[in-house]
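Only one chain is included here, represented as structure tokens and corresponding to the form predicted on its own.
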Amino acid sequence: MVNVIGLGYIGLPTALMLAAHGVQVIGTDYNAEVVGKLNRGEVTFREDGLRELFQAAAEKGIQFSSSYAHTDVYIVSVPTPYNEKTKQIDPCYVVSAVQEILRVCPENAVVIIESTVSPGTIDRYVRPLLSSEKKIHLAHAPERIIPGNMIYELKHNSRTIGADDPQIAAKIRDIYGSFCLGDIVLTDIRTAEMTKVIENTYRAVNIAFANELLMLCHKEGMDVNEIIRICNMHPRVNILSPGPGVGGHCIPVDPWFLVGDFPEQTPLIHRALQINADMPQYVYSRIVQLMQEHGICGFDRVGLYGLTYKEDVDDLRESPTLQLLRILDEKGQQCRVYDPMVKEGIVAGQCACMEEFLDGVELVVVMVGHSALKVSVQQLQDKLVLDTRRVLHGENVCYL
């Protein structure tokens, strides 16, 4: 049996996928409300294919509990935030989970850290928890999936497994191999830690380059997307798309682990992360510029479309829109907000429907390119639109 610890955006799909493919699974989370919903057959967030996967796992007997199980394999999938001041990883959730595991696990249990950690975290913070009285095998198998396409990527993306013992690594490969169709690479723990962080750091730096290029092209009155399109025709060039900021729990967070632990070796990464973090402020400056150019008086005439960090998900983590709203709040300003994916009211000025959102608004700022926006595009014809995602076209649409 596998005990999956942490039933959030990564842990729950992983637990369900394992169970649906014949592995005996018990999922554990400290949040009694989450466990209660799962035991009632309710999924806790929106994701294509998640309900169907839940049903398949339920038919195979998956269990959910607030207690840790006595079993031989554990997968730890808890959050790994970073210290805002030092930019170093805060491993408290991982440490706490491992401590609880050690209280109940048997001899020779395998503890797989799936949470993304900085290179050396397991050696510095997890390994010292072990005692000579009970032999425990440590491993790292970082997740590589993205909200909005989790189910497909769980099955098809390659995986990396880092372990001290090749035999343990092979055992873990068999567990993930129950559903994973991608390549499963076996290596050591520190290499596995580094590769996951580097993957997200590469994307963060590439996005920062695109964002800096956007600001340069805007200053010169040039079309950044046309420039990127042409440049990407080169076989060795792959510039990503610019946007209003970087959200989610991976790209805006994981690279800071390297900056925090290796500040002298990461000036390029540090600068790239700062560029991305400053994009909501850049969006604010463009909003102000357009308001002045078009005689729009007051932010009560401005509406932000989209609260989530990316299209067609309900994930709000590190959302650029929430960052922009904090900037507005600091300046004593408030605008309207609408997101069809977010049903609960979480911010001031949030509207329940598109009609309410657009009533009286003169400038619509598209922060997220939800599919639903294409259905509502006719409603925007008489509005000035600042499209930060370049999903709309028209004479009334302008871009960052």
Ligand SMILES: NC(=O)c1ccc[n+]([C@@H]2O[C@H](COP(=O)([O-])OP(=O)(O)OC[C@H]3O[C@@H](n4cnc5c(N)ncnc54)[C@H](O)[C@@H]3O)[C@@H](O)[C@H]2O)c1
The other form holds:
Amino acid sequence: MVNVIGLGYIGLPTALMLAAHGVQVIGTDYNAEVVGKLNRGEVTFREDGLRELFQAAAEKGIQFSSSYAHTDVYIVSVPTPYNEKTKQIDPCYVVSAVQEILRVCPENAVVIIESTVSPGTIDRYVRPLLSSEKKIHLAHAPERIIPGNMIYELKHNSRTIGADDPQIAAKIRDIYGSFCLGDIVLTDIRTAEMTKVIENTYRAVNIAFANELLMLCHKEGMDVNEIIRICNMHPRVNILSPGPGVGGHCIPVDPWFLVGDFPEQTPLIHRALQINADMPQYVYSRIVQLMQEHGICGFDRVGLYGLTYKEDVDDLRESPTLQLLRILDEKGQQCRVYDPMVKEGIVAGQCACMEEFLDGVELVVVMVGHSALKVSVQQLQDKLVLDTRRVLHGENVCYL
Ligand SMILES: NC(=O)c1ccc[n+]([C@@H]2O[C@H](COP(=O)([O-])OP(=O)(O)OC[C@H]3O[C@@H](n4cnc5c(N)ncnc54)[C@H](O)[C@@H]3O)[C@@H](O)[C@H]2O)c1
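Having seen the form predicted on its own, I'd like the form predicted in complex with the named molecule now, please.
After this comes the whole thing, all chains and molecules, with the earlier chain placed first.
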């Protein structure tokens, strides 16, 4: 039986996927509210296909609990934030989960850390927790799925498994192989740790490059998207899309682990993270510029569409809109906000529906390109639109 520890955005779909494919699973979360909801048959966040997967797992007998199970395999999927000051990983959730496992697990249990960790974390913080009296096998199996396409990617992405012992690695490959159709690469723990963080760092640096091009082209009065489109016709060029900033739990977080641990070796990564982090400030300056150009008096005439960090999810973590709202708040300014994916009452000025949001607003800033926006295009026709995601077109639409 597999005990999945942490039933958030990653742990829950993983537990459900394993159970739906015939692995006996118990999911554990120390948040009693999460466990209560799951035991009532409710999913805890919005994701395409999650309800159906939940149903399939329930039929196979998945259980949810606040307690850790006595079993031979554990998958740890708890948060791994960074320390605000040092930028190094804060391993406290992983450490406390492993300590709890060690209290209940039998000899020879396999403990798979699925949480993203900085290279060396398992050696530095997890291995020292083990005692010589009880042999435990450690492994790292980082997750690559993207919210919005999690269920497909869980099945189809390739995976990396790092373990001390090749036989244990092969056992873990069989567990994930119950549902994973992608390649499963076996390696050592440190390599698995490094590859996961580098993957997200690669994305962060390339997004920063696109953001820098955006600011450069804007200064020159040139269309960055047209320029990127043409450049990407080169067979060896693939520039990403610029945007209002980077959110979520991975790309704006994980690369800091490298900067925190290796400041001397990471000036490029450090600068890239700063560029991305400054994008909400850039959006603010563009809003002010448009207000001046179009004679819009007061931020109560401005509406931000989208609160989540990306389209069609309900995850707000590190969202560029929240960062922009903080900038506005510091300046004593407030504008209207609406997000069809997020219940009312999360932030000041949040509206319950599109009609209320648009009433009296002259400038709409599209911060997130939710699919629902396409249905509302007609309602925006008499508004000036600043589209930071390039999902809308028209004479009234301008871009970052
Ligand atoms: N969200 C993503 O898109 C994504 C993608 C790839 C990898 N990851 C990585 O996966 C890991 C988990 O991220 P997430 O987004 O699922 O986090 P999350 O915050 O959504 O979920 C974590 C869950 O763990 C629970 N928890 C924390 N400590 C616990 C403990 N000691 N015992 C039991 N439960 C505990 C929390 O209550 C929470 O429900 C992180 O390392 C993250 O970097 C996330």
